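Okay, so here's just one chain, in structure tokens, the form predicted on its own.
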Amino acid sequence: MLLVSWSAFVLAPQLQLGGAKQVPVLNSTEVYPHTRPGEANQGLQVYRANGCAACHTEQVQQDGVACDVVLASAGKNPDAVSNLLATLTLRGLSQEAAQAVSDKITAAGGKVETHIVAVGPDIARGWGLRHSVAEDFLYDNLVQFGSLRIGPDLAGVGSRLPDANWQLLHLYAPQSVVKGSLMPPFRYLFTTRKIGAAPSPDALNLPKEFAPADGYEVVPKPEAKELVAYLLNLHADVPLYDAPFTPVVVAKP
């Protein structure tokens, strides 16, 4: 029984993932993932040491994919295409339905693109653009999957909350930026000290109810900066062959 358990939980994963390497990004010449910068890698150890995985996961779940049909050009008969679009459903389609809609618009003279969209509760919450895959954790040691969501999933927190100052405020006084937050403050990662000849450029700009006494300031310790560097480095927002989606590109004015 011991041998069977060891084979299932140690040997099999090692054979499957032990030689994992960077993989190509879908429709790109780039590879994924990049190694984490040194400060972010140190922040992973701070994340681990403070037990953040007890309340947060780093694994976005996905139910499946849908197709959105996007009009690229109305062609030479815009009125006919416009009238046709008013009768069609363009979002959340199966592949077969998307193809049928595309054929109708093309027959009317329009040009379309079909976008792959990941779907599921985690995606709808804005926690990620696709489900988490093994490549996302290639350079993490130890991997902090987590199993409980008292707080939101953090797999894509660097994309949705990219402000380092916000992250520092959240660590020091969570309720200062998230009303009603259940997260405990990590104030031991900061130093409260008297203001010298001039305020420190690193001092937190805290709301009055969370600010220290007059003449004092709160500055982050190196561990706080490292933890924030790690959080800002959590993206998992590139399309892969085993986790595809179509990025939405906003045209520049």
The other form holds:
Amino acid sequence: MLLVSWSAFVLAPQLQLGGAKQVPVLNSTEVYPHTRPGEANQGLQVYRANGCAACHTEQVQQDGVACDVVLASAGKNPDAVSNLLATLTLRGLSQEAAQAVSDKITAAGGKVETHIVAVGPDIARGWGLRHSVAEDFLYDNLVQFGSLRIGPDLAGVGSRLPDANWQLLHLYAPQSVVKGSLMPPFRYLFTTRKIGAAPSPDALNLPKEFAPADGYEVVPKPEAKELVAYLLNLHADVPLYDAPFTPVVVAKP
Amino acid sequence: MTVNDKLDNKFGGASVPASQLDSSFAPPVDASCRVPLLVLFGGAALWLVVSSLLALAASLTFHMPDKFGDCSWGTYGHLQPAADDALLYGFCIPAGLGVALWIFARLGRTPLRGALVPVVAAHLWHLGVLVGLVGIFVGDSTGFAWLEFPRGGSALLFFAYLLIGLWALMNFSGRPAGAMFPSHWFLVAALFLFPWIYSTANILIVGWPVRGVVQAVIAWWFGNNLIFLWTSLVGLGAAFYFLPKFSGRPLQTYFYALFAFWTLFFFGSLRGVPSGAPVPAWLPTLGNLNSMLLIVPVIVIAIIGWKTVVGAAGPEGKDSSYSMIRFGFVAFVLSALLQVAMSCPQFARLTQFTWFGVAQTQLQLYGFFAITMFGAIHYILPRAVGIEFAFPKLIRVQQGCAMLGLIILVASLAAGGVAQGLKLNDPNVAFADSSKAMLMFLRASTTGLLLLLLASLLFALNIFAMIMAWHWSLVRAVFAAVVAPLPKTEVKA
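Next up, the form predicted together with the partner chain, please; the one we just looked at was the form predicted on its own.
Every component of the complex follows; first up is the chain already shown.
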């Protein structure tokens, strides 16, 4: 009995995934994922040591995929096309509906593209472009899925909040950047010290209520910097075979 | 007369009225367990208080997050896992091991031999818990839920468990031929389960880590097998011993229990990976299927409890051990039903990543397991030590605080979890609103934790008073022996 359960949940996953390799990125020649840089890897250990996973998950969920029909060019008859567009639903369509809509627009002379998008509350909140998959964690030798969302999901936080200064301020005093934040501050990852000959370039630029006494400055300890390096390295935003979507290309003029 | 009845009457197991049970074999058997039980239960009581304090401190984070930022010892990510582990490893497991040791000795009518080994092992266990908890606070946690203890702590736990388990099994195999009761199956299975899952998880996650998400799969498998299956096996093993003893009616019936045992073990061990996890889809699917099938053993177990208890004469007067074990039994059925519900896709989606799961775990660990253990320990310890509790009236108060505190805690977290889930699943609601929806319930749950702290303190008070009384009786005995003139026969020998 013990052996059955062990084979199913220990042996079989290891056989299936233990030898997993990088996978190709959809519609591209690149492979995914890449190892995290050293500092970010150390940051993962800071994340573990401070128990961030007690409040944060790193697993974006999605309900499924839908199609968005996007107008690529209005063609020769822009008025007719834009009148037509006003009467149609273009987002969140099933594949057949998207096909029907694009047929109509094409018939009116427009040119369209169909984009595949992930749908679900997590995606709508901007936590990621697709659900998390096993590949995202291939090179992490510590997987911090978490199980409780006291705070937002962090699987894609590096894309959402890419500013290192914001992250440092948020760690030192969450309420200084998010009003009424419930996240406890991590002041112990910083040192408050007397300003020397010149202010440190690392010193936090804190709003008044959170700033230290005059003549003092707050600088991040190495752990805080590593942690932020890790957070900024968290982005799972390439389309894969088992989690497809159409990356949004910067609009051409 | 069923097979069960015959066995019971022969070996003084379940079906004889409680008053006749403590017949001549009992006192030496009880006495043989005395010191191991004092160490196991004494340490458990201490960790229970520690766990309650830590849980309360963690909960205060939500009342005043800003106060917890200056010291790494006071951060939520340390307090909460430490509180959980202190409850599970500090209280639940040693309490369960002690109760199992005693039930084996009683059912087999065989005194525990070589009690020194379990005594040393129990000390090692508690030392392991201390090392593990300190490890969490200094940042050495492994980062996996229910498996946070760093190597040093988990190695101590593992060896201590092996020793205690071995001694329990030796006692078990020394019983008279043929004396095999339903409680035996559950307890023996649990003895084997822990070393197996604990070594697997520690070796493959901490020792020589496997890659990527396989770690998480193993951690989930481990967590479920320990939190759900291990506690169910031990708690039901104890309940199936005590319920018939108190109600005065044999366990209804042997064959139902046999069926419940195998189905619980089979379905209960093959699950753990939540739906939607970033792992191959067959893992959560298999897990959910087995979670749903848990309905089968749960119904059978509920029937066993119902038929054994309802309408039976019961003990004379009110017995708080009986009420606690019955409460625990009902909590088990509820907790397991919640597990079944949480495996249904709709409900799983609503409750995933919310406090609802925490509520269910608390119901299982505290409502079912800890309260069953309170009942059992209150029954066992005075008999094993031969001293009554110093404050017997407080046992009722302790019972009230534990039950009420648990109900407040679980109800507020479960309701809050649903409120939170509704908002999390609505993309038009900002995340911050889902936290706000939760906040009121979280703060209510602090009241529950306060009551649980009181219950822990009262429990520990009686246990510690008992330990002191026992030490005092030792001192007096030694003193009397030293002072007394030696009888002639002993001088010769």
